[in-house]
Amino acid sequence: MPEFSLAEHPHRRYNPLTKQWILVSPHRTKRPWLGQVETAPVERRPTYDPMCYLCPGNERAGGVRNPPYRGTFVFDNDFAALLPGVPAGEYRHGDLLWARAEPGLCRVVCFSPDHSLTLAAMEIGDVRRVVDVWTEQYAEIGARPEIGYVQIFENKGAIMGSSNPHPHGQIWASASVPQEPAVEGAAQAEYLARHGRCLLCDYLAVEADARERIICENEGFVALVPFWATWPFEAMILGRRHAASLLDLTDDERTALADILKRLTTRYDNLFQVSFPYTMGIHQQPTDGAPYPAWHLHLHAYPPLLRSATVKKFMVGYEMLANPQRDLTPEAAAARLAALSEERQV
């Protein structure tokens, strides 16, 4: 019998943050592809679009007009999924049917007045301003007594559900802690109780020693493909120092976060020579006032593409019914991303 190889043989990998498993089938990268193939032209956008409801001075829903902003711009989402002032209440039928009111709020963060830009195409100083705004919003919204969690994220590209290409992200704040950060928070707390150490601090030490899945790094942060990654070019950004939230970052660390964001998203664009779509968001400690010594600030990036800019695949079949599965190993994905230039070539 040949010796087992992570690079050659089907296997499952465990995610200690979610306590779930991912099926990895590296041998399947050799199969021919006969599925859907699409063209992927490089998108060239103007710096200002009179039809864009996020550009400076333009009209949004309900006749509201944007100010002539020159940097970042934050406003309450005109079509918010969460609303303040929701009356308290619940519906329950024994242990089978259960619903509870969920107040909250949603905001939009325009990264730049320039309609043509993305995080990858912005200057580091301008990305740093976005990081500052995220921090300010986390502090302001999280201080509200009715808010228990502040989720900051960006959907980039129509394939990821973004309705507008203008550079922007969103903030959804809710009374309760949403499912994914709640699961991660519980896992981190359990690890701390069992080992007396931070789960992600220990994990980063393992990755720093192995150096198989690191994409890029600086003095404050490391971007890597997690050992348990589900998406082919999924990435995680981890702070080198244990910090629970954006509020705990030093001035230098905020700049380092801006730097690593630009470097990672630039590599994404260079990977397939397109403006690469992704969902990216920040996981940090809840804002309900409770202590969270186990929480370690980190970011997740989930690009959907399977093999190239023209071949797309989503979770279907076995992945929806049984277990998430991937063909390209995290090590191979990290090697491809790490080998790319940090000068944007799209």
Ligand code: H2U
Given for the second form:
Amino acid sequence: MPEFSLAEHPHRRYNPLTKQWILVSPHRTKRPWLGQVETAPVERRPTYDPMCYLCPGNERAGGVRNPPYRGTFVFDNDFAALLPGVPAGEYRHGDLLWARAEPGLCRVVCFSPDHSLTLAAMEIGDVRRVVDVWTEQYAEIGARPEIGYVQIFENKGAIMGSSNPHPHGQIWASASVPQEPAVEGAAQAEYLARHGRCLLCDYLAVEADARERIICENEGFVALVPFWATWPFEAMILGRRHAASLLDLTDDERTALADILKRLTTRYDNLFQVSFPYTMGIHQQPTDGAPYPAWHLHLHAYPPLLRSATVKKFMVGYEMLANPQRDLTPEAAAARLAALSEERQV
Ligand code: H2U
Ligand code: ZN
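Would you mind generating the form predicted together with this ligand now that we have the form predicted on its own?
Complete assembly follows, chain above in first position.
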């Protein structure tokens, strides 16, 4: 029998943040691809779209008109999934039916007045202003006594469900800590209790040593394909220093975060020569007032594209019934992303 190889043999990988497993089938990337291969036309957008509900001066669905903003612009989501002032209440039938009222709020953050831009195409200084707005929003919303967690994210591209190509992201804040950050928070706390060190500080040290999955890096942050990545070109942005939230970043680190965001998203666009769709978000310390020494700020980017601008990964079959699976190894994905230019080619 040949020796076990991560690059050759089917195996499972463990995600220490979520305690879930992923099936990796590297031998399958050798199978022939008989599906259609298409190239998507590169979409060119105007800098202003009179029909866009996020462009400066335009009217939104609820009838409110946007101000003639020149930088970033934040407003309360007109169709908010979470609402403030929900009456406290619980519905319970033993251990079987259980529901609880969930107050919160939702906001939309326009990254730029320019309808044609994306984070990748924006100037670093303008991306830095987005980081500043995220930080201010996290501080302001998180300070509210009824808010326990602030989720900042961006859905980019129609296939990710984004309703509008205007550069924007969302903030959903809730009373309780939602599932994903709760699981990651518990895993980080458990690791700290067991090892006396931070899970993601230790993980970053392992990756810095292995240098097999790093995409790009700067003084403050490292972008890498995690060992346990589920999506083909999934990435994680990790702070080099143990910061629990955006509030703990220094001025230089905020600029470094803007820099790594622009560089990673530019590489994404260059990969298949298309404005690359993804869901990206910031995971950070809850704002419920409890101490969180184990929380290490990080970002996840989950892009669905698989092998071209039109071939998308779906989580179906085995993945819905058993566990997620991938063919391309995280090492191969990282090597492809690391080899790309940081000059915009799209
Ligand atoms: P997405 O593109 O990620 O769906 O974000 C756009 C958000 O903007 C979405 O949550 C909100 C939608 O509810 N929205 C408004 O608040 N006002 C509008 O006039 C249209 C869309
Ligand atoms: Zn617009």
